[in-house]
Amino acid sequence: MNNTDPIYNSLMMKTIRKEATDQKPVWLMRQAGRYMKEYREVRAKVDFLSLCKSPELVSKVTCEAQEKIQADAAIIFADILLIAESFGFDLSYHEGLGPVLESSDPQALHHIKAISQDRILNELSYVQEGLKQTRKNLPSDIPLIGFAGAPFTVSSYLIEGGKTKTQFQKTKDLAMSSPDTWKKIMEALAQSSIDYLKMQIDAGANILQLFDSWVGILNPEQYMQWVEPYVTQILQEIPKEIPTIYFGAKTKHLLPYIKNLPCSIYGISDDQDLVEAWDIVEGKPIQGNLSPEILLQSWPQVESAAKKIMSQSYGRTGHIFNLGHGILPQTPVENVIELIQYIHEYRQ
């Protein structure tokens, strides 16, 4: 990418480089989803997994969402668990239950190995094609974000078999009682994630986000022992010209440790004061951090919460406006559209 490329000169990329801009860039996690009528119309015809595996529909819902809300980036429509199928797990999604992962081999995790590059290219080719089509269909100055689940979060799903009501006790027990098995799992997931993300770059992703959705359940010692080495490994392998974002929910207590990761942008969850977060990461670029629940309220309440974040970041370079987690399905789309317009027009 050279300095005449529309992506290089986009609002997102300038902000990541900490250049001064007239407005803040904004995109929202899960900006293509059930809160949007157009997405619901697609889902009425296909199930979630079939949608993920259709490059044409992936491009459609990704581009429609970006255009409708006028976000400054598009994030490819996919799921962090798609890679689990390549590890031999059956993946399904159930209304009200979420993802369910099953393996016919009860010892599958104990002899897990990294997926070969060829297998990733073959079995996840639909992700690659979805990215290619989306990059082609997006405006030339709108960056496309690719992503993967971080090893801890993906491993927790593999171990628990899906979502859990026991605070990931099986995952913690395995990490504590079988450190060699844990290391083997995390190394396999880290190496496979590197190859998966590089495939996404080759397919047209301009920015990468690593989702560590459940890492906030860990204490700092557990994070440093069980998580940090493998996240660092992934981030170090991504070409330097591709910006990387690391995000985990409810990670206020971990931010002093997360700040040492070699990522380009730190995703700040909504349990963290923005000014405090900026001090902790020593002024590096950050992304966040409006609570998704705020978007369920009346516009004056949304505006008040957004104004607080904007006033905290006004005059500082290196801030991407986003949520502290993904958009909730019951969110009024009008609030989302008005929020993004407000961010773009904000002047103190």
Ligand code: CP3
Contents of the next structure:
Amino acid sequence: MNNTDPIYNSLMMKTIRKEATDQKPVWLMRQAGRYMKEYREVRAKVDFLSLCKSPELVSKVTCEAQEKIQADAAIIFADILLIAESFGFDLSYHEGLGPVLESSDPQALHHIKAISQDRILNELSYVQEGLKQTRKNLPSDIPLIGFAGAPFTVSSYLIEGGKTKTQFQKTKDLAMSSPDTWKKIMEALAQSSIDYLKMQIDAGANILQLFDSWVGILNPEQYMQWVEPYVTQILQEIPKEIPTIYFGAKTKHLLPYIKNLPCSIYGISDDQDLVEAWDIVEGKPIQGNLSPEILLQSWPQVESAAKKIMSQSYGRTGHIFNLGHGILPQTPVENVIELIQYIHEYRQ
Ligand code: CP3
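Show the form predicted in complex with the named molecule, please, because up to now only the form predicted on its own has appeared in this conversation.
Everything in the complex follows now, all chains and molecules, and the chain you saw is the first one.
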């Protein structure tokens, strides 16, 4: 990438390099989703997995969402659990229940091995093709974000069989009682995620986000022992010219540890004050952290919460506006459009 490249000169990339910009970049986690009429129309015709596996539809919903809300980045439409199919698990999604993961082999997790690069290229080729088409269809100055789930968060679904019903007890039990199996699972997921993310770079991803959504349930000691080495390994393997974002929900108590990860941007969740977070990460770029629940309120409340974040970060470089977790399906789309316009027009 050279300095006449529209992506290099985008609001997102300038902000990541901590250059001054006259507007702040903003995008929202899960910006293509059920709160949007256009998305619901597509989903009325195809189930969620078929949508993820159709490069044409992936490109359509990714680009439509970016354009409709005027976000400064697009995130490829996919899911962190797609990779589980390549590990031999059956993956399905159920209304109200969320994802369900099953394996015919009860010992599957005990002899898990990293998936070969070839297998990733083959079995997740629809993600590769979706990225290629989306990159082609997006405006040339809008970065495309690729992503993967981090090993802890993905393993929690494999171990619990879906969304946890026990506050991640099975996952914690396995980590505590079978450290060798735990290490095997984490190493297999880390190595496969590296290959998967590199494939996404080759297919056109300009930035990568690692979703470690559920690490917030761990204490610092557990985080450092069970999670940190594998996340570090993944982040170290990503070529330096591709910025990386690391995100976990409700991670205020872990930020003093997360701050040492070799990522380019820290995703800050909504349990934390932005200025405090910035002090902890020593001024490195951050992303966040409006509470998604605020967007369910009327505009004056949204505005007041957005204003707080904007005034806290005004005049400082290196802040990407986002939510503290994914957007909720009940969110009124008008609030989202107005929020992004507000951020773009904000002057102190
Ligand atoms: O951000 C985007 O617009 C890109 C798409 C995206 C989806 N999932 C689409 C999706 C991304 C980045 C994800 C990541 C993801 N998936 C995470 C990490 C982010 C987070 O929110 O913490 C997690 C934990 C998952 C696993 C997952 N996938 C769950 C728990 C669910 C069910 C959620 C629910 O509310 O039903 C999914 C399904 C899913 N992934 C949907 C979407 C739009 C809803 C499916 C539908 O259309 O019915």
